[in-house]
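As a starting point, one isolated chain is supplied in structure tokens, in the form predicted on its own.
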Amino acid sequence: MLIIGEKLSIIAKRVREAMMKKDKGPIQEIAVRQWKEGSGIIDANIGPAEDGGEDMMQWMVTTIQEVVPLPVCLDTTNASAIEAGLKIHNNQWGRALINSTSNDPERFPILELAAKYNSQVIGLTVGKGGLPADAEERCAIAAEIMGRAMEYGVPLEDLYLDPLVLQIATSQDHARHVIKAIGMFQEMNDPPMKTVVGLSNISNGCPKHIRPILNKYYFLMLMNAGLTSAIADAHEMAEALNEKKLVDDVLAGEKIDDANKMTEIKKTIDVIMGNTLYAHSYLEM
């Protein structure tokens, strides 16, 4: 399982702080300790940046990588920063990781710098229609989006298709969707596709004490379905892997010896599959 840390996103108050002062230090110590905690690749989230994009990404990739044996993740939606990102990227650490391209045809040309540079590159299951409505049509979104990848001359392997996680408290039926997508994914190409989501949108808007224990059980139930990365919390997914063996008896309808933490993942697991309706005192309920 290949996790992608999360943490440098201009989202982050302190991140942004430092990004727009050029202040080192909490970028690589961040850096650093997402390394440490297991993650493969480094995600560099600079939102849209439009003004200064090219300088922002290169910056963001080299305070990086000065610390950190990793490849990184260029997440921005300017096409010209994520090619300043992949001139300067050290790929002795590992090629770079796009994202992302859609079906947006906006999006295209992610492909193109794909090719160009040889780089990894996420494929988001969505287009210039909207949000797709259920697995299958995030598997038809994905076929095409795999056939124009060979198009552009991308290989399949080098191609994440990222099914599009959703806030469970305001699109609840879209979390079960995702997990019967990531399984469909697996038997669109021989060998199968590589998947990859952004774990923590499932949590977005959740009260913060609930947002760890969606996230790790939402992480388990993908990786039973065949997800082979994520774009998460590493020191978060090493607690959840502790825990595997829990959850999987538990969906199983085995009884573990721990009564409250079986009721907490039961919760869980009943409101990811809709079984029961979302509120933020779920787990009181």
Contents of the next structure:
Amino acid sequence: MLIIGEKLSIIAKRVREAMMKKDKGPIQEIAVRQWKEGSGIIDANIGPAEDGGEDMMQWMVTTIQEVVPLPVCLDTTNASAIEAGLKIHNNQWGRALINSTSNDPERFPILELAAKYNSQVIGLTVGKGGLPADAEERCAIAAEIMGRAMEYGVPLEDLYLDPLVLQIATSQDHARHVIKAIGMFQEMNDPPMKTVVGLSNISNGCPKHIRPILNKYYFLMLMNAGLTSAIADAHEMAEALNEKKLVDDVLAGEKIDDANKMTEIKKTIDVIMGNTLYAHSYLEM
Amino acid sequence: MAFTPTKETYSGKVYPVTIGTGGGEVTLGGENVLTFHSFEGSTPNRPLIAFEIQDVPPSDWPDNVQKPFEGISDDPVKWAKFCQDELKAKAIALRLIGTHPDRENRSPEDAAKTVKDLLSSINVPLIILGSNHAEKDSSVLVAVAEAAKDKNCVIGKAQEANYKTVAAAAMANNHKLIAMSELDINLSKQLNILITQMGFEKERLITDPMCSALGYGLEYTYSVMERIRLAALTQNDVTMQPPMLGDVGMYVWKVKETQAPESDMPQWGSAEERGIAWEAATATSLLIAGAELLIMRHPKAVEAVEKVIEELN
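Next up, can you give the form predicted in complex with its partner chain of this protein, since the form predicted on its own came first?
Below is the entire complex, every chain and molecule, led by the chain shown above.
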């Protein structure tokens, strides 16, 4: 399982401030911590970055790779910022990953960049027409993206399909559609397609104390479906792996010693699979 | 071979909720099947329609729905008695719209007096609604809940912003409670959980997932109601098993189709018939979606929906 460390995001206040001030200290501290916690790639989310995106991406990539021997995931909608990042990316630590292309024609130039710079690329299974309704629609879009990748000269081994995780608090049914899509994506090629999710979006909008619970068990369920990588909190995912046996036992219908843990796992699985309706207090019911 | 219709069996049921006192009690809910699926299980109580009245004259209502109450709607007691005695209303819903700070801003004490006057002159169950101003409602609904102590009324609406106060007042004075959330099934469930966590019995709740009129988002209300009912029946989700309210009249009689006069919209036909049809169609849709309690305005629309209930029940 490849963890793409999610913490260097412009959404986080501390990161945003460091980016604005070009202060390497906090960026490098967070990058190193994620590396030590087990991240295999460091995500650099600079947002839409309409002004000065090129410069910002180059600064981020350099700042991260100065202290961490890992590739960077170039996360922005600004194609020229991505290209700027690819130009200076240190491939000695592995190839860069672009986040992302999709089935929206505006995102096709991203594939050109992936081919030109021999980088890997995430294909988000959305089109111009809005969100996919279920696993099957995600697969239909995935097929389009795969065809287009080949057309642009991007090997399918370099494409990570992303089924788009949505918030369980508002789009509960999609939690299980995404699990199903992860399974189906792999069957679309031989060797199986690589897959990735933006994991923590599942618990976006949920009370703070249940976020890690949802993130961890959802991660394990996706892993069972064959997920190959996740943009996630490496520390949290390491914790999740420690609980894998417990979750697998509960999924297999077996009893585990810790009754409270068992209830927590069972209720969370039920919410993820749509067996019970989500509410912020679902663990208390 | 004879045709045998497929039958669904459900694991859950809707709580029966009894409202009113002194021989005028009515029970709603209690079914263990989807609305009108009496061929699959038990539907012990028919859906209930309450006539909406208000504490101040309905000058904000379109003329066509003011007309049936002409000469009596200046006084809530006369209005309620007319609904009960002449229109054979099975329940009355008093909306204390006059307490809204942007309206007459009537005091909680005034509202309590209106409620007392009403309770002493009708014997059908009374539903008491605030002005939907979360802050003002938390004082008004406390006062009216006390004024109606032990009369087994329905108090509403408790919302996320005021549920603690409103639910506590309903609990202390032995009333039923409407819990309203804004067209979000997960928040609707959450509010029911929060209210029951205060010690309010779930069997005394009525869920209002928020109404919308035909052409103005009815499909959203329909979908939320349908999913609530399916969670109650197929997943045996106890937090979703209270009966549901469709607060129809208020939403229907403010849309263009019930307001526009024939002079503006000759192609739309009779304005009066149009309004009645709009209210009846909205209400019937919500019945099918699973509502057990409807609050309506026009007597002819109520009559039409009662006929549908009669035929389908």
